[in-house]
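Presented below, as structure tokens, is a lone chain in the form predicted on its own.
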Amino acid sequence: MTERKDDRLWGGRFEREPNAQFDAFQRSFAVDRRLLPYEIAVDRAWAKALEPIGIFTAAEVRQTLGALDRILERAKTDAAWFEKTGTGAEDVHHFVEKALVEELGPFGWKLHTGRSRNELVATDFRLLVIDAAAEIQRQLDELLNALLTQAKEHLSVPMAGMTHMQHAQPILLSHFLLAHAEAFTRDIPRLQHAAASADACPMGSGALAGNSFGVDRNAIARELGFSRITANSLDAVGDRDFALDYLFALTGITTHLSRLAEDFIIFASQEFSYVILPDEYSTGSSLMPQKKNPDAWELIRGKSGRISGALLALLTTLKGLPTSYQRDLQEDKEALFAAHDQVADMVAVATGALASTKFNAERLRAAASNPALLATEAADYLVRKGIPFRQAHDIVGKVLRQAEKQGVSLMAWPLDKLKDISPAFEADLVKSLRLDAALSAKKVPGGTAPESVRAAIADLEARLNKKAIKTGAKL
């Protein structure tokens, strides 16, 4: 073992330094190196705290203040300077620190006055989720503006609705876009809790016991954006609900774009032909040349299992952690960073190959004229001529069975034929039995006929429309 150095935030107490292994295995500056707007913020807003409680003079802030100005300018400008002060750095902090001694002698530790890194992270972390919601919402609006651009433009195009994969009743082409459009909206509240549940800051929490030297929360608060505090300072640097908070918003996110991406695999395939894949969001094979492989769609379904891996990951490591700041903790931003990079390249892919993507009319047009799709209208003829739905829906099955054992359609199907079953069946049946007239009794808010579509159109554009998106710092 070597004699311990003097360079470290915590070594006053050690005798030799950490093994070189578990000195490596320890650090997260790799990591965190990513908070470090955040960290800046953070000292910027505390010097400012100290300065009140007779801590700092007033020179002394602006001198830090510069300091931590040219640090962050430094580092975003300076590649080589950020590798080589980051080398030895433990984390974020350690490195903010070193640079401002680099900048300002002995007098850069005097920052840390009164504060500790687990009051730090927790609050350069709940930062970071707050921008981070605000610039996956942004997204989730291009997303949603993609789909009522697709639907507006195929308003007058039907296709087959499908149950257990089976084709069911005729919707429109745009009515299904909508509730793809329905699922992400419901994403963006979660969005918003997640941020909601970020916004407290922790600073003046300590390490866990609250601080000594009667610093102003509310001002330091204030000074980072937050809208409050938070209420208990062992809770404070142990909480992490706010980060799991997100990635169960990104984990919704995820699970709604899987099951888009599995819709548009299936219709780009040969045997529904629904929709004809853009040349940009798609790919073709090493070997047949005449394939259009729709890998855009395929990698989002695939690396949603990432998203949900990750949330699953952030609980197993929280879950039986004793109360406060435990090392554990460190855990909580490596798959959190991943799975928004993750889900920020996946929006906007999907944004990307929805709004490029042609659908395929005459296709969808004719499955949807398939006359077995009508069977539900031929039902609810007969419901209108005083039959019992459970009657009339016995009936259609036995004119269908009769019609399958002959091979001709229900449309085709004579009129005494009909009545030879049920004697409701009246010469009227065939203006039921029109698939524009099967998609205009869907009339109800929220159905699929032409006008409910076009008002549920105007009330998402509405919705999208009503107020900006808050922004936070892109990431």
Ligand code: ARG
The other form holds:
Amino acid sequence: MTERKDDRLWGGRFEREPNAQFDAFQRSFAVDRRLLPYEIAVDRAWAKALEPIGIFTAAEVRQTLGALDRILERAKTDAAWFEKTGTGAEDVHHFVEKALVEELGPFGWKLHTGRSRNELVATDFRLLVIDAAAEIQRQLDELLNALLTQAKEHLSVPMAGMTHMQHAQPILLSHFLLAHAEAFTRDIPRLQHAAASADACPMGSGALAGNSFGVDRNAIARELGFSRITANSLDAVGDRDFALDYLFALTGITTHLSRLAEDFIIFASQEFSYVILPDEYSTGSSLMPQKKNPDAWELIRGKSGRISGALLALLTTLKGLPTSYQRDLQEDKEALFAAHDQVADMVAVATGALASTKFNAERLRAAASNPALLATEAADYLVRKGIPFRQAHDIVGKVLRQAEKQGVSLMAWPLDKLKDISPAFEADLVKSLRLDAALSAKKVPGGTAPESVRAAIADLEARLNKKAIKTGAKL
Ligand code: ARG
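Shown: the form predicted on its own; wanted: the form predicted in complex with arginine:
Next comes the full complex, this chain leading.
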């Protein structure tokens, strides 16, 4: 049949034209055009698979592959043509079919033999998610390197470690930076898991029931770089768990980014002045000339909400869908594409802002030198003299209460007065009540002692090298 009443993919059984508003409403080309490189790759694999089953001759395969390559090339170089052909297309699959017919005449309609857009879209989307996860993984590697570089450069800078935003115990700035790095290392296996769950090829699943022409599903999967085929055709056309996994991995990253941002926003405030915001990653006020605002971090914190929103949007769309393909599934891509783009920007901006942030070592050291931060050391000192910890805690609490009343520091208390409260206090107390002693006491693995932090840096570098970020094609 070479006569068709229109170029819709499904017009035959319809008497009347679709309502114009509905027609615009159901089209997805504006969003799924991004799948084009994957769609062409899948089309190429399909064309090859049609030869052994006698649908295409070898010459027809060659002819189809040539046309598909020209279509991809033209879409990249001829924006006006891409727009024009796309305007009439329902989605990216329709676009390629229209373009194929433009190239090859009615023969272009033959490629769709035995297959459905339901399996095509699932396959394209899986390929995109695999690449997207690899791209974010590469970016995370750079972010981790920026944190590691800053950690290595600030090994001698102490700071006041906080819990509840209250001064707690002294730590090294490097230890603080490595804490953030550690959180990001947990995002890597999540991205890898998302890529692994996307790594199964649905082609051959048809619209829902499978393929009647006996295509070699494994050959198609291999050709496309998948390591396996999906197990059940009905599940394959309706499964978007890989997209959920990817969005979950992204929310992990943005949750960590948002917490990092929060720390830097606070540290940049005049009250803290721990960090000097880089001009390149800050903006000013249109009214107050003195202002330098931490907008990079604020926007990273602000945008993280969108990513959690995207995960929730897809979860909500999927919940309650009957088995197999439903058109609701078309809504899976827009939020994921946007989330991916946002995260790519967020990680890149965070990496740049981190790398160019200067730390105010004097302020950090001054805060770390608050004697109250050594109260736990004083209690530990008494423990080493044989006093049970709860009692030691109490004794030091008393000293601090009296010192506070008299407006003097714990350090300024003469030994004989301390002895009045507990005879266990001796002259060697001063050795324990020093910032560097407090730091080096924490020499367990994972602690903040300089030697532990140096070991942690080496350990993190070794773990990152082992993970050797897989390079995938760029989106
Ligand atoms: N554009 C659709 C999607 O993104 C694929 C087309 C399937 N359409 C259909 N009527 N079965 O999910």
